[in-house]
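What follows is a single chain, given as structure tokens, in the form predicted alone.
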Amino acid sequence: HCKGVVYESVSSDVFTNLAFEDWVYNNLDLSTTNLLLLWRNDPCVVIGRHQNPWAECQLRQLWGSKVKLARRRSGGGTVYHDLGNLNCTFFTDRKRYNRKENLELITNALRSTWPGLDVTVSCRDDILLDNFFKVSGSSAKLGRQIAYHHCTLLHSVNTPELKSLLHSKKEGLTNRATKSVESAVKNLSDVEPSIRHSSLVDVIAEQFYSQYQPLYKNKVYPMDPSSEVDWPGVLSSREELGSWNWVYGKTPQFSVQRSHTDVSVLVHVHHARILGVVIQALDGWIDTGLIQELTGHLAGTKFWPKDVAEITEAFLGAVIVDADTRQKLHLVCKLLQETLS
């Protein structure tokens, strides 16, 4: 019969915790063991593997804050994490992968300890409070041998921050990436004020060990996911997951448009680089040669405020035109900057 073990990460760095998930997925033999990893992160927004950060969150606001942006290796939608959210990752042999069972394990643990919590598993694999508020969302990664299913559990998250950073209403953006489904969220502690991170860890671990015989002792094992000695290669994986090329560069192709009375700017973006820029205006509004020169400089550039600003400023600095044309070029460059977040 299958045995179980529960680890709790001592790190609150999102990239380190995601790298450890990756390490387990790539290195462990779980043919006879189920591993439950409990972890939490400092404030961050985590997008799914195939998502577009420009469509999913308020980037300017995020860039101006201490909140990090991460991209998971699993699919699904965008979530906000802070220390008031507990993440549970269930690692199993591929053949034993069962999301519903894992979610039932969590809801059973919650109900048995706090009978006042009305928690149920929805058909979308969310855990709902009072059949309406989302307290947990799931995503998964299935490999040939190993599968993992991870889910959030909101117990005392900063909900105003969550709402201000996540959104999917972005004007002028066309996008083939996976879109998030917006939901009303609530914290478990709004209903049961006694709920704490530590009490959740204890009751979920207890429920897990009642279903799977402990591999070692019936306890939660603290572990350091950044230990290169224990998990060789985990730090280079962390570096990759924290890199611009992964977080932004893996964005599927999209376009974003900004318009003004006289002119509109459409930017096509692939892997977070500018594929091309289309500027439309009435005939004779501006010399098309100038526009072609500007768009030529932009092709291939990173779709990033600093990189685009460098090019537009150099262009405006070098071009010799009359005051009226200069004003129009400034407008075009301003619209370009607006597409970037």
Given for the second form:
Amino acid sequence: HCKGVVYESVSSDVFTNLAFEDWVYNNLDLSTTNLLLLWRNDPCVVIGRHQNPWAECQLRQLWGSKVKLARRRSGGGTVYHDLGNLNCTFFTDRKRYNRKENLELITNALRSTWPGLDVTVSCRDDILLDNFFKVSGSSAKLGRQIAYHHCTLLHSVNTPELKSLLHSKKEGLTNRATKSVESAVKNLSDVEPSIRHSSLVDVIAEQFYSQYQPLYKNKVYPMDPSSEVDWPGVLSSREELGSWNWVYGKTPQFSVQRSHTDVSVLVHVHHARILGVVIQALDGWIDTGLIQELTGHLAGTKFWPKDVAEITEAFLGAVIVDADTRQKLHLVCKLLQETLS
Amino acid sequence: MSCPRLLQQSASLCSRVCRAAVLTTRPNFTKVGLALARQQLLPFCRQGQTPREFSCTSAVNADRLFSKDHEWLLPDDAKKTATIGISDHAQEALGDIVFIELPEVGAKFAQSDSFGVVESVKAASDLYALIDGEITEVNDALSQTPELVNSDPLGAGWMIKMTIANPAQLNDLMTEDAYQDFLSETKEE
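And the form predicted in complex with its partner chain, for comparison with the form predicted alone?
Once more the chain from above appears, this time first in line as the rest of the complex follows.
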């Protein structure tokens, strides 16, 4: 009844791959066909559509590294990708959306080749190894005619890097964004050393074609998701997904606070722009007029180290105060900088 | 490039499919027939609606229209603006709602554009403008309490208000009765 095709992306750029998912979602008619897209990315942290990157990952560390930050279109929590992680996107007609079916396809595929592997699908739609370690997380996007469910599959990911980037110092941060649920993770290759990217691709595609009659041949078709000729509009989608406005600017309203003894700086941020800054200190600690001037300059600024530094440096450069007051202003600006990551 | 191609969506096909589903309780008609149907529908809607008892807290409103994607639209008395939300069936299917992404006041949409996204534990689902128009109001309470959509989808869980740029588009939607029939029919499948 329903046919199937498996594509494998030749790109390892997270923004290009996400743009291709968008393209399929917006363009294809899957009333009689299911599409399975297999892909992997160079090191990146991927947050859910409504999440807060400041709350979910160590941004300072990320900014100092080659790890990219992406925000996907689907919901859910934060994950870390590198070439040791396989992404599977199951595109179907809206009526055929079924996450459990897809996840069972994967676990059946794994067990058929590695019968000793204890992999099960949890009630949260995670795939668990030995009933404890999370090796896969899922999220999905639903439209009126089409839907997709995508999931990760950790086979040989750099887990120390994952743990250090996703361990977030959430102190002083309050927000309404979707929160991640932390889990202990493990690689499939820790238990079965012969599991690697190529063997997973083959095994999952084979299982897929045993369930859905091949539309053409039961092959994994390599495709270039950056081809504007094949997928018109994919490059402008890629540009949008890689833009500051999407990755950071989409962040729901939140507040973050840093203190030092009696002085605290509270920043209210909406769509990654400063709504307002509230500085709390003991009565008479500093001239409130000065503070109002500083916070006035900050309202509307991007919540971004470079932009805030420009404002504070200009302010400190222009203001004429005694040494003691200057020291206090420096403290306030230092606390402000600390809120930024 | 040996990558096999898949069938692309056809916009006209899509709207034809939507209309066919909506017309299960109405006679088939062409554009000319549409004008006639409108004359028949409006008097029918205004007269002969007996109030019914429901267990939900929202007031019964005979003017509430529904789409086959489980969204509702309630025009104001002057039929200048309409309130839009999702149906009880939709909120139940979505599960616990954790976040609702809504547009800015002033944003303009065409019928079938996505105006927002509702995130539940299951997925991020697109929300569709049912008519052409401009956003006049957004339910800010939902940013604090998205669960309102689960608990009171037809009342406090309303999502947006928008102008009705093209009143003829209201005919693309179905009455509450037709929607209930539609629900029973799809359950039987």
